[in-house]
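One chain is shown next in structure tokens, namely the form predicted alone.
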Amino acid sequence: MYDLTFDPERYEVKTCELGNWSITYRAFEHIVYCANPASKVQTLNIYVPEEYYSGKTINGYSLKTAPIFTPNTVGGYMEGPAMEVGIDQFNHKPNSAFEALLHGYVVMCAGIRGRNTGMQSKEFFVGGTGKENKENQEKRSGRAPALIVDMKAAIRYMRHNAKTVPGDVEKIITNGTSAGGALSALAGATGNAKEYEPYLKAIGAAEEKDDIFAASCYCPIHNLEHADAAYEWLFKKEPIFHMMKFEMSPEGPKMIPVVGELSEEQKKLSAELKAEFPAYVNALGLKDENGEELTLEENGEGTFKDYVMSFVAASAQKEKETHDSKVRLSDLAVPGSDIEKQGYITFEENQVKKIDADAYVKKITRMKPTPAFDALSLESPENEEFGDDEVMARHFTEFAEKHSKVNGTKADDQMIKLLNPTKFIGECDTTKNWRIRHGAFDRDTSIAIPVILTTMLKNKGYDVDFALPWGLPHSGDYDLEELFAWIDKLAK
């Protein structure tokens, strides 16, 4: 049993110098945030600008008024060790913890269990740290819903110690990319939801509230049970897939391209999955900003598709006016994404008039074979996420279970729900403040998926800052200046 009392005297003063910038900070590290941890990864780090301890302010914030920025390192639903202040392995720039400290935030980084907890693995996914997992003696305790349970336990730890921890515990902002973006969205959507209580009790989480102030989500891989249908709705006409496999090297993750073509069977499955999507969208009762219903006809066309493409058009318009991705993010933007070279966009006097949706999809290319998430041979990361210590992997859609190549069983419906933020919006203490980003050239999930999340939130009265940054692939933390400006506007 671990004591959940924060010790304000247990810290090291550290200095981190990156490029022209330097920050001196107090590091409270390796704090166990639950009384009965199931894994060594369940610790958190708290970082605080040292200037706060001599009564100074940064950006108008002080020791007790600073928002608590909470980034995670979850990628591919794998274990995410607590972030440390330093370099981001993926983009080779100062990481969000470093930047947040410079900006005057208190930073809380929680270690989060994942599907590879208790297993050896060398996998790398966007959003992750790229650290090799060598632990092999624990149980596989990191499967669903462990990642959101751990985040909630860390938030509860902060609230439990509200009087002694640095920062304002009522201003916790989660941040993550890919599966880590899904984790951030889950933290935002499921505040104080009773469904997680048995899991929190099992690890000895503090009996406190776990709702948050705001959620920042980069390309969240979520709504998994509808992601396959959404993927084929967008990519059905594209039979060639272009994947990127990541391998860790001493210089960081290396990308290895893999090209393939859908088999005749996969093309048939693609058509079946695409046909499932309109019924799902129509059942949601989505409306646009003018109160118009967003629906799809059986062929996949309709007002919802027009609405999705309106965000692509807005992204193209912004890029035409600012060239932000080309100038500021040239090392990240997809080669060939220069706005002037996109023949499928019709401009009139520098205004986007029309986008040929099929040609746009052809340009960004399909990334995944069919089904994109619930693999029929149970070999996808998401299949493992729904496994447990006895069963390595499970299906999470009726479609894949029906077509399973390995007699796979389907995860329990309640377990699938616990990993889907859209199921909780407005049903508990969902955060009011949302910022969602998904690259306009990101093919890891269909752009319909973040649009659905955004629209559901807006329809229920929540504030959402949503955009599809032009030319960007599956990635995150590329616009921290804008993210921090958004946080400041809310926090001040």
Second form
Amino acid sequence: MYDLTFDPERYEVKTCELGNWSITYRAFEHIVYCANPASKVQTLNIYVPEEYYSGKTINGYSLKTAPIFTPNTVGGYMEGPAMEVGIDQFNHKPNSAFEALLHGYVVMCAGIRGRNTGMQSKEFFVGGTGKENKENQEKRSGRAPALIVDMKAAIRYMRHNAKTVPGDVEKIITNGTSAGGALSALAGATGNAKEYEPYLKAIGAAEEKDDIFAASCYCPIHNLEHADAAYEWLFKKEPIFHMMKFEMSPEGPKMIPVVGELSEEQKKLSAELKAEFPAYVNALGLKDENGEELTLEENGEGTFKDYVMSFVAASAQKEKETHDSKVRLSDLAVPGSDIEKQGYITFEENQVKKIDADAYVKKITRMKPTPAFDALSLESPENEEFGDDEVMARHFTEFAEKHSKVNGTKADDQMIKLLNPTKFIGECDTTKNWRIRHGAFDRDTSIAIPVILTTMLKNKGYDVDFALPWGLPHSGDYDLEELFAWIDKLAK
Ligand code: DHB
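Coords for the form predicted together with ligand DHB, given the form predicted alone:
Following is the full complex, with the preceding chain placed first.
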């Protein structure tokens, strides 16, 4: 049993430097945030600008008023150890914890269990730390819904110690990319939802509230049970897939391209999955800003599709005006994404008039074979996410269960729900404040998926700052300055 009392005297003063950036901070590290942890990864770090302890302010914030920025390192639904202040291995700039300290936030980084907890693995994904998991003595306790349970437990730890921890515990902002973006969306959507209570009890989480102030989500890979249909709705006409595998090398992460073609059987499955999508969208009852219904006809065309493409058009328009991706994010933008060279976009006097949707999809290319998420071989990250300590992997759609090549079974409906933020919007203390980004060239999930999340939130009265930054692939943390400006506007 761990004591959940924060000790304000247990810290080290550290300095992190990179080029012109330097920050001296108090590091409260390796704090176990639940009384009965199932894994060594369940610890959190709290970082505070040292200047706050001599009564100084940064950006108008002080020791007790600073928002608490809460980044996670979950990628690929794998374990995400608590971030440490340092350098981002992808862009070799200060990581989000470092940037947040420079900006005057308190930073809380929680270590989160994942599908590889209790297993040895070398896999890694965008947003992750790339550290090899060597721990194989533990149970596989990190499968669904562990990631959100751990985040909630860490949030509860902060509230439990509201008087003694640095920062304002009513201003917690979660941030993550990809599966970590899904985790951030879950934290935002499911505040105080009673459905997680038994899991929180099992790890001895503090009995406190776990709602948050704001959620920042980069390319959240979520709504998994509808992601396969959404994927084929967008990519059915594209038979060639272009995967990217990440491997760690001594020089840092390496990307290895894998190209393949859908088999005849997969093309048939693609058509069936695409055909499932309109019924799902139509049942959501989504509306645009003018109250017009967003629907799809059987052939996949309709106002919802126009609405999705309107975000692509807005992205292209912004890039045409600012060239922001080309200028500021040239290292990250997909080669060939230069806005001046997109033949499928019709401009009239520098205004986007029309985008040929099929040609845009061809341009960004299909990444995954069919089904994209619920693999018939049970070999996708998401299949593992729905496994547990006894069963390695499960399906999470009736479709894949029916077509399973390995006689796979499907996870419980309740478990699938616990991993889907869209199911909780407005059903509990969903946060009011959302910022969602998904690169316009990101093919890890269909752009319909973040559009659905955004629209569901907006339709229920939540505030969403949503954009598809031009030319960007599956990635996150590329516009922290804008993210922090958004947080400051809300917090002040
Ligand atoms: C991630 C990427 C994926 O394509 C996926 O299916 C799940 C997770 C990720 O980068 O976290």
